[in-house]
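We begin with a single chain expressed as structure tokens, specifically the form predicted on its own.
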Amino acid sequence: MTSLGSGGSRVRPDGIDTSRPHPARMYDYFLGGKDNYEVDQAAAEKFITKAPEVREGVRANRDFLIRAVRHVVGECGIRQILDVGTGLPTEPNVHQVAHALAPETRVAYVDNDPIVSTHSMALLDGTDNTAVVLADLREPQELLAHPEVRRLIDFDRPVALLLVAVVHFLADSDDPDGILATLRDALPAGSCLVLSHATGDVHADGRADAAAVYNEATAPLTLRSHERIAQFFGDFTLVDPGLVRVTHWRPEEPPRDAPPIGIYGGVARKAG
């Protein structure tokens, strides 16, 4: 999980921000990671609080990311993965398991918090065909551009993206989907888009209450339905099974219908 900074107060690229809740280290301490601070936790636990569920929902979100990398190399035969809010490192990381899988593929990590970018740097040491790269998803041209990104992706070749656990920290006010666009433009035929986002369909309160816990963090939560999220990915094709609860994408056991997972994710393909 990202973290985007938030519209008035962007954190320096020099600084970390420990004034405030951040969406990556509350997304860590979810896992049951140390990388945090004491107002990511007490932010969290409240969060916990209204939505109990979440530290289930968070595993299978990792799970879900695991299972499409694995799809994205294995069976797409891709090679570049732009992996954009990548949050603090969680093994396996991306890299590794791709790399269990092709060897030579290439990963940019993307992130706007300092504080990931130092121990996502730290993990890779001496790794040459994987690199960490600070910028913001609201900034999608000088994301592209970013002469590491380049270095590693070659745009002229399939790419899978991957905006897991992100795009929901996107306002409306942000232009979600023009970022979006401006992205899947960029990516030629053959490409593949992994996306997960929070939802509020599957609990009868709506989960707003626990959304709101994120407007005191650095980047709101904005939970949207199936319908809006299915929006994201443009005209590329959503392989089977489409848009589903990430318990229920391509799992390798039964999923569990309890307690509801609030998160949808998908995998679709360019056409070309």
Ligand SMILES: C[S@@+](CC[C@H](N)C(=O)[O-])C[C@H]1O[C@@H](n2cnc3c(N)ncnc32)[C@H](O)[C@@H]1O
Second form
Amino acid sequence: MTSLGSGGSRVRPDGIDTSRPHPARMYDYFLGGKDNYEVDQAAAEKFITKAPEVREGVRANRDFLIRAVRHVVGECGIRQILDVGTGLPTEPNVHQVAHALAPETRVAYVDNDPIVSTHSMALLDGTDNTAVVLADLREPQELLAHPEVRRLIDFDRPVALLLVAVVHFLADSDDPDGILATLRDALPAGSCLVLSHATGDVHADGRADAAAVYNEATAPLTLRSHERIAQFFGDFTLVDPGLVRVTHWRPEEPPRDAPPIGIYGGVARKAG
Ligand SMILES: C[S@@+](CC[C@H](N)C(=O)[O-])C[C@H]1O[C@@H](n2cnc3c(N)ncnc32)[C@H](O)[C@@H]1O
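Let's compare: the form predicted on its own is above, so bring in the form predicted together with the ligand.
What follows is the whole complex; the chain from before opens it.
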């Protein structure tokens, strides 16, 4: 059932708005998922006409996420993951990747889209060591103080903070540097930041027309340069190979360069 909210938005009683494209549902459509509506499909198809490589891009981003989670759990020995902007459930999910290596790993999933929390809660029902939190990256203090985050994550022990394909949904006016600094400061030494972010660097047209498709969505997309994205890691130390296109971050097979994927990814560790 839907009701017409203020400004003509159609918001269901569960908080899900079916009148505007949502980044989580568009991403799900790009990945071939079923948790999306006509409005998301139309916007995603429009995006594909402007950036035909997007499907390879989101798959490459997911693969980066999986390799990065294996790195922080398997090689860094971290047993707590805070996954902000987690998206709709997609196999393998972060807790499945982590639990295959260390079943005791605690995973707090955070997203500001109610459809994500609804679907994720259904998936995780009965799964130990996990929680789903409805919170907004633009309010980092509230996010960090959320009781479910505090229940699962001990901020006196190393944490892996995942900000994978979400910071580009922060506009410059949201103060992404301030938000990132607040989150980095909350993490103890030995923690890791896993971050990926869309860029226009690798395409001649800068993919500005593609990004503009998100102007109709619930969150605009801000493409940023390599130099700008590197600043989000602050004084954390990037592990090899640094901030690179996601296809080139510790690939299991030699990366293909066609089509070029405009998403940078990196993993950095807090010293101390
Ligand atoms: C492109 S999906 C990425 C999903 C997953 N991290 C991945 O890389 O496969 C971006 C997610 O970020 C969420 N998101 C966007 N802005 C957000 C915000 N301000 N706070 C929390 N989540 C946000 C969206 O709802 C969506 O689920």
